[in-house]
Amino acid sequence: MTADAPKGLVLVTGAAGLLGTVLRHGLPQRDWAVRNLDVVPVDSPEPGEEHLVADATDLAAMVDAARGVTAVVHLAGIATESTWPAISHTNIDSTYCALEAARRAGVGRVVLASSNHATGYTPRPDGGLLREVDAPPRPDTYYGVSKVAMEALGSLYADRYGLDVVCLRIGSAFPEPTSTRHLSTWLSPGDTLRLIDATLTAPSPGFRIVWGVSANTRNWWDLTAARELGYEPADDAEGYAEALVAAHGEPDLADPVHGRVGGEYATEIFDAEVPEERG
C-alpha cells in the first residue's frame, strides 16, 4: 500500500480462494485496505494483514466483520457444481448473509461474484457480442441457480434498502487459459483486480449485472456495461491461442461447449445423479 491514506476498507469473503488471493495481494497496491474472511486461514499472510476465520453463512459473524468497512466483496461459496443441500446453504445463504450484514452494518456497497452459469443455457450469439440484457437467467446447474438467486438478492437489497450492488458474471478466472473455450471466456488475474477496483470506485452504480472477462480477441461477451463502471481490461487470451489450438484444434461452434454460455456445464455430464432405489 502507498503512504497515502487508503481509499477505504474492503471486506473480502472467501479470501483464501483463488480470486480472494488475487484481491488480498492486489487491492492494497491500489490503496485499498483489506479485511479478509474465510473458514480457513489464508496462506502466507502479509505483515499486518487483517484476517478473520469465520463462516460466511454465520450472520452474526458477518455483521461483526462488516462493521467499519467501505464495501463488501463476496467471493465465498462453492465454486463448481455440487449437491443441492451444499449449494443452497453455502452459496445462497452466504449471499443473504453478506447483503444483510452490509445492511445492518451500514455498508453502502456490495460486489457479488456471480457467474456466466447464471445464464448458462443461453446460446452463443451468431455474430456480434452478447449483452447482459440479452442473457436473462437460464441457469445450467444448481451452481448456476445459486448465482441467479445471488443476483435476485442483490436486486432486492438495492431496491429495498438502497445498497449499491454490482454482480459480476465471471467467465473463466484462471491464471492462464487452459482450453480453447477460454480463448473467449478468460478473465486474467490482472483484469480481475482491475474489474473489482472499478466496481469499488464507480460513483453510485445502483444495481448492475456485468460480464467479467478480459479483452479477448475472441470474446463474445459485450463489455460495454463493465466499461461504464470504469473497467479497462488489459489482457487478451489470444497470446495462448497458438499452443491451445495446436493441442486441441480450432473450437467447433456446433459443440455445446462452445455454443452455449455455460459451456460443458450445459451438457449431460453435469446431470444430477439419480439415487439407486433400495429394496
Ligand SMILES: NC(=O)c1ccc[n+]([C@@H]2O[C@H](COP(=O)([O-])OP(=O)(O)OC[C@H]3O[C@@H](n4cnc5c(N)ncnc54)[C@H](O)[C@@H]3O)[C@@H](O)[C@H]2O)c1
The other form holds:
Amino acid sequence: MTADAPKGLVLVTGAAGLLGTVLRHGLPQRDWAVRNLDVVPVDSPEPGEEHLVADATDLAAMVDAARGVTAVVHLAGIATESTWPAISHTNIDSTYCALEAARRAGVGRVVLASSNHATGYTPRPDGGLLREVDAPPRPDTYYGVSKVAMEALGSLYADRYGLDVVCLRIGSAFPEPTSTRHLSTWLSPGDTLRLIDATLTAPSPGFRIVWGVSANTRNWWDLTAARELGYEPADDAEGYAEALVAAHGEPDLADPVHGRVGGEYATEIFDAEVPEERG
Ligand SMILES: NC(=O)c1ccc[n+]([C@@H]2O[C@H](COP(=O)([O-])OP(=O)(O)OC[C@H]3O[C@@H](n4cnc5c(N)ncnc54)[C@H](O)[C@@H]3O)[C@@H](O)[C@H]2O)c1
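Now show me the form predicted in complex with this ligand; what you just gave was the form predicted on its own.
Up next: the whole complex, starting with the chain shown before.
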C-alpha cells in the first residue's frame, strides 16, 4: 500500500505494540497507507513499510512524522499503571506532542487511545447501559489520570484549533477475552480495526468520546455514540463465556471488579505507589 492509498496516509504512534500491530497489518487492507512510529522497531516489517524509530514525546520528531498525513492515531504510551513521573511524561507529554504536531503539520484529524480507566471508579448503573456523557472523568489510577488529560487536551485542540479529535475509551483490547470481566469489556482485534477505520472515515466528527468495545452480549457500556460514527462491531465475547465461567465462576456483579468501569484497577491493588508489590 503506497502513500497515495485511496483513503489517505495515517501516522500510527506506538505501532510496534499490541494495537499498533493490529493497525499496521489491518489498515492497509482497508485502503489506508500507514506510517509507523515507535521507540522500537516493528517486528517483521513488510517490504516498503514506512517505519520511524522516534520518541512520541519529541515534538520536533513528531512534527516531521506528521507532515503529509491525513490523520494521526496516537497509541504510543505506557498501557498500564506505573509511577507518576513515568506516566505523566510518557502519556501526557506524548499526547500534547501528537496534537500539537498535527496542528503544526496541518493534519485535521487525531484519534486518541483513551481508556475505560479515565472513568474507572464509575459504578455500573442499576439497569440499562452507561453512556459516555454519564461517565465524566473519574480516573482509577495515574494511568487513568493520563487518559483524562488526553481527553482534555483533545477537547482543547478541537475547540481552539478546529481539529477533529476522537477519543476511544478502549475496554480490553486483546486477542481473546481471558477473564469474566472481559465478557463485558472485550474489544476484539477485528473490531479494533473497524472502530478505528470508522473514526478515521466519519465526516467531520468534531470532538467525540466513545467507548471501544465489541458487540458483547454482556456489554454495559452504550455503543450508540460509537455506532453514530459508523462503527459496526462484528464480534462478541460470549463465545468464550462457557470456558471462562467454568474456570472462574459466574461474575459477582457486587464485586467492584465487575461493578465499576475500571474493574480491578479501581481497587487498592492498583495503588501505583507500590507497583513493585503488585507483581
Ligand atoms: N490494549 C488495551 O486493552 C488497551 C485498553 C485501553 C487503552 N489502551 C491504550 O491503547 C494504546 C495502545 O495499547 P497497547 O495495548 O497496544 O499497548 P502496548 O504496550 O502493546 O504498545 C504501546 C507502544 O507504545 C510504544 N511507546 C511507548 N512509549 C513511547 C514513546 N515515548 N514514543 C514512541 N512510542 C512509545 C511502545 O514501544 C509500544 O510499542 C495505549 O495508549 C493504551 O493505553 C489499550
